[in-house]
Amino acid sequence: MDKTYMTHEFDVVIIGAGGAGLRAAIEATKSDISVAVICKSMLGKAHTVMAEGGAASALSNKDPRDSWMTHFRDTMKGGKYLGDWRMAEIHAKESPDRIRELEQWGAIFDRTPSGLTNQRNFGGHTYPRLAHIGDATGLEIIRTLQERGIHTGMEVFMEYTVRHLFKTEGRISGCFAYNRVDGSLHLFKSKAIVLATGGITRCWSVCSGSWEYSGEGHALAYWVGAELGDMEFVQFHPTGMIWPPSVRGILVTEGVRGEGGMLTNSEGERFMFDYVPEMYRDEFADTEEEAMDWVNSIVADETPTARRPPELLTRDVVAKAINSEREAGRASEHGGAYLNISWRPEDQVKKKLPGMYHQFMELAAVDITKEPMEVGPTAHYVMGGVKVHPETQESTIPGLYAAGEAATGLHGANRLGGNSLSDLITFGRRAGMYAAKSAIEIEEFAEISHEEIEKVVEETLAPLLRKGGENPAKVVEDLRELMQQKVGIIRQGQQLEEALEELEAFREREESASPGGTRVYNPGWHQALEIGAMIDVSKMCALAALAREESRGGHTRLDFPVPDYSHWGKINSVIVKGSDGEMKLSHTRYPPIPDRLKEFLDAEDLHEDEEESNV
């Protein structure tokens, strides 16, 4: 089998294709350098599109009482204070100027009456923060990043997977592709690399994610020795469709709630004003004619005075609600819960929420101004990631670098919706910047070992040489649904200790998996490849659950169900590999938040007079 390769040289390598990797390839090119994007889908298929309510910022249009200070305050709070307080307030501060960029280049965003960029109400935000396009903002802000990349002269290339990292003396040097179209093999040699490859959750079988979010970048990352920290923080969205089965799991926008849907379950309940915690109770309506109240005033784009409804709530107190009413026997029909947005007039439906309207009515012949959606949680968005410096994005090996959900730090223990884009567009940009800066004090492309090279090349053609073994998507669906079961929405300690056996097990099914055809498009052969990659991020979740005996933000264990905030509540997780090849798990904490910052934090939800434990 031809084992020769293609060898191209880039000061910097961006891999991933959405917003922060396009963002952070914007801004690497304004140092005059060399910079390739690699993607593994089409340009313009990034999973950013599918992110859909809004970009939240504190850009103060809908609510002038908003601020900096109380998005840096609802980030922290909406984590459980497990985030990494410097990333919180450089997003703070700096996302506002990263949305009124985005117009700058052409982003088109809804608009209040007055002329200025449109604001929504989303979980766990004090005030309307969210610029939004309808429920297409993330299409809108790829659109408007690629019209803008593509003549900054970044080369890019499209369908291709990366393989491998390379370091040459404990520094970045390189990474090892293939071209998923006609199995040509590439290196690139590059002087920094930013890692913007997304998420993990096509690891679980009802999943938002699309066939990309294998966890390929996570690996990248523990494979070259990379720390990454929280990985058993994954966030179910609450909404994601749950009927017919061919649809289960796709995204029902959390704008939605934000435009007024109320949830009930199969008694006609609003039953979210039951799950309130304590930290929020101050915030959120206590009865119904209160929350409509809240409600009634969005609608007539006025400021709210009474408290939000409980729909509002963070993501991993709505999902686990959800599924509490399900475990209580009071679910829709199909297992899940009612959205009901249909009390608003259809033209205003059909105006705020166009993608939602025709998403239903194309895939389950449902008329959302006429009748409920079904939802359900699904698995949405990974916390954790690979652990950076919080100003420049560089992780524990220098020269690579990583943004957006990639990387670790700013979500703590759940994530907000509507940070994820302002997180991409802020931290894809600062990515970019020091991998640049990094990239022009380095004068020559460092040598990579040429067994090093060949060894990649063995292993990538390796499944193609296999006769008669198993289906690799039998594997891939095993190992999904076992995910599923097993290190799910709940959690416990027998079944997570099973889940990293029965994981291992899946290391032999990998080895023996046969695609069978040739390199030419053979879907098989990708997901071949894809199987390792699943098995090392599935089992540091796994891991990393087991060893968190609490449970907090998207980590809930039924058998450790309260939050530990003497312990648990101050450390994060660190995974690496060792030495010896095996996975090692070991805990630490952030600087303590510093005095100027707490002022605008609630004091109680801190619990700093908690007695410390030994960590």
Given for the second form:
Amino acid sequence: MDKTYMTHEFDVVIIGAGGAGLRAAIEATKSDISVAVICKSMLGKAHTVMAEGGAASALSNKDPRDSWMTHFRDTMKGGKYLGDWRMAEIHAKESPDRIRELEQWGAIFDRTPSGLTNQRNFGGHTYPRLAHIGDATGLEIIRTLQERGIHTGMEVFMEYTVRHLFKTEGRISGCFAYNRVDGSLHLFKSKAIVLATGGITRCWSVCSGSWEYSGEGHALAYWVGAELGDMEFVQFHPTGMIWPPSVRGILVTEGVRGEGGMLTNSEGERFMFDYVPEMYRDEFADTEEEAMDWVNSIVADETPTARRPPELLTRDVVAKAINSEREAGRASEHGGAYLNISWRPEDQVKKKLPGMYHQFMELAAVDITKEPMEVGPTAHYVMGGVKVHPETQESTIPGLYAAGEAATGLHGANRLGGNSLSDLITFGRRAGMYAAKSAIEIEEFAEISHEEIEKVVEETLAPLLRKGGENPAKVVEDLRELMQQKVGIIRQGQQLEEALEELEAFREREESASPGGTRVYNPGWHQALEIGAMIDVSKMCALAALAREESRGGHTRLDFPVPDYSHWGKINSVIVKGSDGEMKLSHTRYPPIPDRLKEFLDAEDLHEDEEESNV
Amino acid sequence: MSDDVTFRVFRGEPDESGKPNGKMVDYTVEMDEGMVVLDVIHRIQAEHAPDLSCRWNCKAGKCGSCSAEVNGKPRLMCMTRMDEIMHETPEGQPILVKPMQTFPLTKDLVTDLEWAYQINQTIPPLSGPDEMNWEFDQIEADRVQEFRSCIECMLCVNTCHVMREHQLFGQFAGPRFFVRLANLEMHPMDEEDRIAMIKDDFGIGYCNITRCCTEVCPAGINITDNAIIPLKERVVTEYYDPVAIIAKKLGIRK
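Switch from the form predicted alone to the form predicted together with its partner chain and give that structure.
Now the full complex is given, and it begins with the chain already shown.
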């Protein structure tokens, strides 16, 4: 088989063309350097396109009481205080300008009556904060960045998959990719690389992610020796479609609840009133009447004085509540909960949630303007990722940057809805800017080890040389089922240990999987190559989850059902590949929150009196 | 509902001259309730043909990757329910799945869309005021937001006879890009003028408003009436309307 490869040289290589990658590319091209964007799908199709509800930023257009301080506070609180406070501060301060700038580049967000960018309510945000266009905000953001990006001089390598990152004398020096269309091989020499590769949720059988979410970015960083953090924290979005089976997991935007959608169980009860956590009790309505008052204000476009309905609690809380209702035998017909927006006039539902209307009409034959939807939790987002410097987004490997879902820090143990799109544009910009700065300081492209290149070439072509093995699709299906059963929304020590053992057994199956066919656009071959990354990121999640003996945000242990404030509530997990090749887990903590920021937080949430002396 | 279904799928690659070279292959798989065409394709990959090429991403009609011709009709495979397909297919007949016919074939159900990215590059982008915090009303946004809902599935271009039969790729922008041009021309803050390009470079005159593009648009954009005809009117006013031309000469009109 032909092992030749083409060599390219780019000052900065950006891997991924979703919101973070494109925003990084736009920023990096402002310097006089060469920039390549490498992406697995065609331009404009990346996972960002699936985001629905909106991008959170304290523009204060809709409610003048909002400010970056409140956004900072909501983000830290929603993340159960395990987030990087400096990232949360930067995000809260910079995201408004990032949104305004998108409008100058062509985004057309919905307007307020005075003609400014409108903002929608979402879970965990004290004030209406999400800039949106109906329920297709992700499409708007990716299209805007695409249309801006193509005029910046960036070079796009579409339908390429990166297989390996190279280091030379400790610094990142390039990456190796193959072209999914014709099967050709490519070496990219570069002075800095930005990972904007999104998430890992394809590792679960019920997920809202596309095939792209196989975690290759996380794995690439791990393989090259970077530290990854918080990998136990996986967000199960409370509202995915559950029926019919073929659509299980497809996202139902939180915007439905932001627009007044109500959750009920099989007995018709609005069960969320029973699940308000202590830390949020003051901020949420006690009664259906009060919740209705709030909704009526929203519908009338007035600033509400009532407290919010409990459907707008953070995603971790709502997902677990739906799960508990099912355990208690009060599930909807197909094992979830009912979500009802049909009490609002038909034209309003169609205007505010056009995508949801079509999605349910066409895929489930349900008219959401007339009847309730059926929804249940779906693996949606990983809070964990590459550990980065909060200002520069540089990882622990010099020259390697990460932004968006591929990075960790901003969201702590649980991400607030709407904070992802704003994360992408805020930290995508920073990653692009600092990657360009560091690339400029380097004169020559570094030499890359031939031996290492040969090894990647061998590994990349290996599946095509096998005969008679398993269909890679079967291996992937079984791995996803394992993660769903044993590392899902509710976890237990015993099952996590089993998962770790069973994941290792997948390596043998990976090595024998045979797709058949040629190098030309061969999905079986592509899938065979993803299995290794999926095993490693799944293992990271299970390993970190086994260690964390408490429940917090996107990590719930049946055997340790409550949060532990004295120890686990103050430390973050770190995973790195040891010198022996084994996966190593340790724990660390962010620097103490400075007083200038602490004053915006709820003092009683911090549990400072419950400090362990020996952490 | 757990019946078997047979798909007759195009398998092949272009020959040296670029013409599709392949055959229709039958695959039979079990069908579950609520499946869409893309689910059946995935099941064929998982059970019979791992190397069957097909693009997809969101599986919810938001990304526009899985365009194909099913029973001869251009549609998104992820949004086409099998019960609808079974209903329209004569009993005992296989379901035909082919790639979009207007674009060059890559392999199986995948086509080469390079043209779309090239033409997009030639469209002058939005150019508005430098000050941030733009103000405009929802009613102004509404007109443009319809165009913003385009998912670039290219089904409209695939269907347009200017492209499909006459292959005027170099002379005609195609419905997708008239939607984009209309988006820019009708943007409340845009200051650029693209009318000359729309007439000369993008060949809007070739469109004879048969509305085929509008019929196949999965986003429901009224391409012909809301994008193409208004652009044609602007071209006519600018170049062919004697009153407007005189008004311009006299300085009454820009």
